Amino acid sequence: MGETPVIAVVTAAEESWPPGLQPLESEARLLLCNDRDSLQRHLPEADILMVADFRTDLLEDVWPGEHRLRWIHATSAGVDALMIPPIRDSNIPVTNARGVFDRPIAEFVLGQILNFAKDFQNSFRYQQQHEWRHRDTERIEGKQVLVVGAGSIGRQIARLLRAAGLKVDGIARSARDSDPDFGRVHASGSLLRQLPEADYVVIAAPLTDDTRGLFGPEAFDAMREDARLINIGRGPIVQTDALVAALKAGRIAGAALDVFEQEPLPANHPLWDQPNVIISAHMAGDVVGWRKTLTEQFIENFRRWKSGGKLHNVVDKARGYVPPA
C-alpha cells in the first residue's frame, strides 16, 4: 500500500482525539470528525474508519454516494450502532475491541453479585444516617448464574464467577454439553425454561435483531422472585418498562443495571427511586487507562491491515458479533 492510508476518526461531540493516536501521525493522515459536518466533509476521502463513539447516529445521515473505505473500526465490543445497511451489506470488514473489557465487566458482575448478597448498599445508607443495624447477608457460593451470552465478555464472566464459587450456564445460539468455562451452554430457543434455575441473570449478549426486548414480561414472570438481574450487555435488550412492573411487583428481587434503552438515563426516570436497584453510567468495563488502551489496538490491528495481513476480530455482520473461534 504505496500511499499515505487517511483515517477518519469518529468521536462524541465536542472531543478531541482518543489518547495514544501519536505514534500514528507518521504513518497515517489522521481526520478528526466529531460533528455532522466534519464526518460529512472526511467520509468520502477516509480509508479507514475508526468509530470512537459507540453511541453515534450520524453514520446514516451523511453516508456518502460514493466513498474509499476498506476497513471500519469500533473501540467497543458492540457494533450496533455501525449496522447500518451501506455498511452491514457491504464488503467491507470491520472489527470491535473484543478482548479489552472482558476481565473489568467480569470484575464488574463480581462486585455487583456481592453488592446484593452482602447488602452492601444499605450498609453505605446507614452509615450516612449514623445508623448501626445489623443484619444477615447471603452467601454467593453455590448460587446459581446464567449468563445470556456466551462469547469472550460472558465467557470471562463465568470463569470469574466459578473461582469465586458460583456454577455458571450459559446461553448462545446453540447448545453444548461440555464446555471449559460454562457447566453447561444451553441454547437461546430454551432462555425460559433456563430461567426458574438461576439466582442472578446476567446479560452478556450483543444488541441483535434476535436480542433486542428479549427480556419482556415473559422473561420477567419466568424468573424467580429472589433472582436478580445484571445487564452489562445492551439496554434494549431489556423492554424498560417490563423491568419496572417486574421490580414494582416483586416479580424479581432486584436488578443492576449499567446500560439502558435511553441514555442518560433521565432524571426523573422511576428506576432511579427504586430501593432494590443499582444504577451506573454505562461504565461496566471501563477501567483506568482504558481509552489508550483502545487505541493500543486498533494500532495493532493497523499495522497488520498495513502489511497485508489478516484482521483480528473481524465481525460477521449478519450476526452482529465476532464469532468465536
Contents of the next structure:
Protein chains: 2
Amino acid sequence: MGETPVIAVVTAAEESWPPGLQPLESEARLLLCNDRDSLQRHLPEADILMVADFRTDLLEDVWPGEHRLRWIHATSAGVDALMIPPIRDSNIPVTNARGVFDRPIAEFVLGQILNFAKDFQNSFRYQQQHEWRHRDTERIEGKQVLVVGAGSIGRQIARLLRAAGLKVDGIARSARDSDPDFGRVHASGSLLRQLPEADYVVIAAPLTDDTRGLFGPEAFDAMREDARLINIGRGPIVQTDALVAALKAGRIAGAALDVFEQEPLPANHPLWDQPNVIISAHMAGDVVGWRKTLTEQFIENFRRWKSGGKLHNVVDKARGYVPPA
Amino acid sequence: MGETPVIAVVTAAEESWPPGLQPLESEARLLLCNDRDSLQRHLPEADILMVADFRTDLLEDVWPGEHRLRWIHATSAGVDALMIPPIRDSNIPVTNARGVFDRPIAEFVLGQILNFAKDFQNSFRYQQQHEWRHRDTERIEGKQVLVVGAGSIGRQIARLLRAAGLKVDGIARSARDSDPDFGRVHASGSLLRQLPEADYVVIAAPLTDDTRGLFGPEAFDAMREDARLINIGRGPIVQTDALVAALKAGRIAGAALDVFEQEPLPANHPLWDQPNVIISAHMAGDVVGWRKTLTEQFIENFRRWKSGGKLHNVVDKARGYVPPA
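Mind giving me the form predicted in complex with another copy of the chain, seeing as the form predicted alone was just shown?
Now the complete complex, all chains and molecules, led by this one.
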C-alpha cells in the first residue's frame, strides 16, 4: 500500500478516455489502452484493468506471461468478453456495471412492447407516404411476458412491466415459488414449456455457455405465432439464421433486436428489411450521461478497493455473472 | 312503454352496421343512417339516436321540425359534433362512450413518450438505410408531464404514467389540493404558468368553446424548447399553423399527433414531413374489438333506459362533456 496504483483503461479502438476520470488523476496512474500496442505495453504494469470496451477480443491475444493485476472492472453489464481462461481460471476478482443499465433497459423494453402493440413502425411508414390509414391496435394490459434471465436487469424489466399492467414470469437457474418482482420464476430447464404462454419473450440473460444459442429452431417452434421476441441481452444467445427463418415462415410475429451475433449488424444482413423486425444499435441502456455514470460507479468501487473494503458487483466467474445477493 | 323503440344508427358515409347489434334486434327497430337521405328519412321516427360517426356534420343540416327523440348516444368520448343548438338547447339526454377508450389511450400516450425518449423513429429511419448508428437516449423516469383535461381519459393517463415512474400534474376547470390520480391539479387559468414545467404536454381535453384553439403561439412560447406535445384529444384544440411554426422555429422539441383540425390530414400538409412529428390516424383508443365494445356499452345503457333506469355517462351539455361523479 502507499504506492500509487496503476489503472489500465481499455477502450475501443482509437477511442479516448471515458469521461469522468479526472477525480482519479491524483489517486492513481492512468494508462490509456485503445489499441493492441498500448494494451500490450501497459497490461504488465497495471494493478487494475478498467475495461470500457465490452466487445474487446484483444485481451486474450496480448495476455502477458507475468502480470500484477489485482482487480478487473467491466463498465458493462455483460462480462462475456472477459471470461477468457487466464482471467476465468485466476483469482483476480472481476466486477461489472450491475445496476446502471437496469432502469433504462426496462424502459426500452416497455417501449418496444408498445411499439409492437400500437403499430408505431407502420404509422411511421404511412407518415413517410403521407397516407392516412386507420388500424386497430392492441392493448398491453394483461399481456403475458416471459423474461429470460432474472438478474438485476430482468428484475427491473419485470417491475416496470408489471407496474404498466402486464403479467411477467421469469426464467432463472432455479424455480422459485414466490418472488418479489416476478409473477413466477421457472427453472431454465422448463423454457420450452413456458414459451407458448408468452405474448412477449424478453431475453435479459448474460452470455454464458448455458445461454449461447439458446434461442434456436426449437425455441421459435415453441413460441406462439402471435408472439414477439425482444433481445436486449447478448446477440449470440439467439441463433440468427433460425430467427430469420422463423420470421420468414411466420412462426413468430416479430422481433425487436438491440444486440446481434455480429455487431455492427452487416449492411447486407437480411434482418434489416425483414417485416416486423425492429433494429437498434446496441443502445437499449445508454441514456444521456451513461458513460460518466459508469466511470462514477468504477471510482466508487476503486475507493472501496483502495481502502481495503469489499468490492461491489463481483462476478461469479464459474457462472459468468453477478449472482443474486 | 310496451311499444318497440326505434333506434336510428348513424354511421359514417356508406358504412354498414356497427358490429354487435344483433342482441337488440328483438328489442328495438334498428334503422341504418349512413348517408344524408337515410338520416333525413329516419330521424323523425327515431326514439333513440346512436351516433357512431364522431365527425358527423349531417345532423344539423337534416334536423327535423318535429321529432320524438328521447335519448342520443355517441359511441365516442368526444361529443363535440353533437353540440348543435337543437340538441344542446333541448332536454334530450346525451350520453357518450366514457371509459372505453381510457386505458388504450393511456397506453398510446405512454408509447409516444417512449417513442420520443428512446428515439424509435430515428432507429427505424436508420434501419431503412441499413445503418448502424448508436445514439444516447433519454430516461422517462422522473420526467414531468402536464395532462390538459382531467376527465376519465386524462386520469387513466395520469395513473399509467405515474406507475411507469413519471410525475404527472393535471389541468382541470378548477384546482384541487389533493387528487387520487394526479400529483397536483391546476386550474385551467394557470395553463401558461404550468407549461414551462413540463417535459411532455398531453392534450386529453374535450373540444369545447373553452378549449378550441387553446394551444396557439402563447402556449408554444410557454413550453420549453425540449418539451414535446402529445394530442390525443381533438385536433381543433391546437392551432395547427402555430404548431408548425413553433416546430420549425425549434420553440418546442416535437409533437405526437393523433387528431387534427382537418381529418384525414391532407396529403400535402407540412406536418407529414416535419422532423420530430409523429402522426397517427385518429386511432389512439382503437384496440382490437373496440367497435363491438362500444356497441355493448350502448346496449347496457339501452337496457337501463328501457327499464326506466338512470342512463350512465350523461353529458353536461353546458360543459360539453361528462362531469366528474
